[in-house]
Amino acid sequence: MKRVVFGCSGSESIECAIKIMRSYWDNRGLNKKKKIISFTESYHGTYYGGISAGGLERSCHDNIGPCLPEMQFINGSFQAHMCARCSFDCLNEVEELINREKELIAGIIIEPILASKGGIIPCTGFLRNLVRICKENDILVTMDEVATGFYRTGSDFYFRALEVSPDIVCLSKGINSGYLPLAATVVSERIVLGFTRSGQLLQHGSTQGGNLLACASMIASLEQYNQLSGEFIQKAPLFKSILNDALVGLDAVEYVYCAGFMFGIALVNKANDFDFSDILEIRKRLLYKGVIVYYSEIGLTLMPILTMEIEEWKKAVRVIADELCAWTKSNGAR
């Protein structure tokens, strides 16, 4: 990765990436390549570019449309735990789309773990082959690592764990632990050369993007990551083991998704499926007991701070397990 455009939020980073992908091809005289592909269950922020590329909440934005045109959605929720004998049939639809429209497709935005969907982890083989197919067909690859970057998934960036080379990486959140507004859109040498050889500039700017105070907080955070990276890598599987031991097998739990320090708990009630109001009520009860969790349409999402101690994690997990057991006992027969 050769250059960076600083911004103020993950949403802005996605906005910038969309501009870069479309501008890159326009600079080369291929101005028909405007279409952007993303996953049907992805989330890419709250700016118009992000809500246009995010498939998860499309129905929620009908009242503020129209969104950006030339967006195409594909299924990206092929889950790793369901692909033990994967034949990659899931790629057939994508390959057909790309073969049919590659002259019109500028790029793809990949959310490598569907955090807002509940921490669902797409199949590694699916993601690797998806990137390969895009590269072979001159389609730029953007990795949205706003939620997954900076050791959140156990490795520094998830695209390294996937062993792929994106053209663009979108970063925020962990870049400085959220202390000040900061984001980064990082681009490869291919992108840089596409602009320099055409003599064109990227038409994007942010008044406070990359300001000195925000960058100082980033540098301090990066220094801590460098010092503690070994600890993070060793601790991540322990967190996973503790959560699995406590939750797997409970009547209220259908499945637990684990990737480093990102966890999704899919909930189910044996007598009656959980609905969204149940999930919100459980979240409220956990908050009252001192455990902060996020929620999705399928259950709960946990993103503990990376410096949390093992004993603190055990305590939080016990509270979650006790609450889910109590909920099942009081609501399971209704």
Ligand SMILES: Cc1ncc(COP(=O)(O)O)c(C=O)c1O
Second form
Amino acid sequence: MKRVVFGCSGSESIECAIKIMRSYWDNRGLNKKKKIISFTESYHGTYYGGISAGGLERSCHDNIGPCLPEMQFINGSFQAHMCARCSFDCLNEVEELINREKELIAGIIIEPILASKGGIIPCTGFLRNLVRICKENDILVTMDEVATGFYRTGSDFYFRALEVSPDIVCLSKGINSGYLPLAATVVSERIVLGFTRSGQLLQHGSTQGGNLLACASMIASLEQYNQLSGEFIQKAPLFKSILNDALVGLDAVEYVYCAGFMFGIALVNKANDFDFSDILEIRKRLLYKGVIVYYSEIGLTLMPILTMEIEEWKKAVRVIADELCAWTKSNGAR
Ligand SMILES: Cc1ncc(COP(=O)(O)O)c(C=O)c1O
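Just the form predicted on its own so far, so send over the form predicted in complex with the named molecule.
What follows is the whole complex; the chain from before opens it.
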């Protein structure tokens, strides 16, 4: 990666990535390449670019539309364990789309783990081949690593674990652990050359983007990452086994997802039809007990701070397990 455009939020970084992908082709005279592909189940923030590319909660946009035109959604929730014998049939849909419309498609935005959908982890083979097909067909690849970047998934960036080379990477959150508003849209040499050769400037910049205070907090965080990366890599599997030991097999738990320090607990009380209001209620009860969790339509999402001690994690997991057991007991006969 060659250059960074600083901004103030993950949403701004997505906005910037969409502008880069569209203008890259426009600068080369290919002004029909405007379409942006993304996953039906993805979340890309709250600006118009992000809500237009975000597949989740599209129904909530009715009163704020119209969103950006030329957005195309594909299914991204193919999970390795869902295919009995993988033949990558899951790529048929996108291959057809790309063959049909590559002259119109500027790029794809990939949320590599569908965190807002509950931590769904798409099959790595699917993601790798998706990137390959896009690259072979002149479709720029943006990885939205706003949530997954900076060791959240156990490795520094998820695209590195996937062994793919995106053209653009969107970063925020972990860049400074959220202490100050900061985002980075990081671009490859290909993008830089596209702009410099055409003599065009990127039409993006925000007054506070890359301000000194936020950058100081980023540098301090990066130093910590460099020092502690070995510890994070060792700790992630321990966190996973602690969570699995405490939760797998409980009546309220359907299954547990895990990628590094990103956990999803799918809650299904088979006998009682767990619904969304139950999930919100459990989240509220956990909050009163001092454990802050996030939620999705399928259950709870946990994103512990990476420096959390093992003992603290055990304690938090115990509170969650106890709450889920108590929930099953009190709602079992509903
Ligand atoms: C994958 C992803 N992209 C983009 C965003 C938007 O980031 P921000 O809330 O900083 O605007 C988020 C935030 O949750 C996210 O998880």
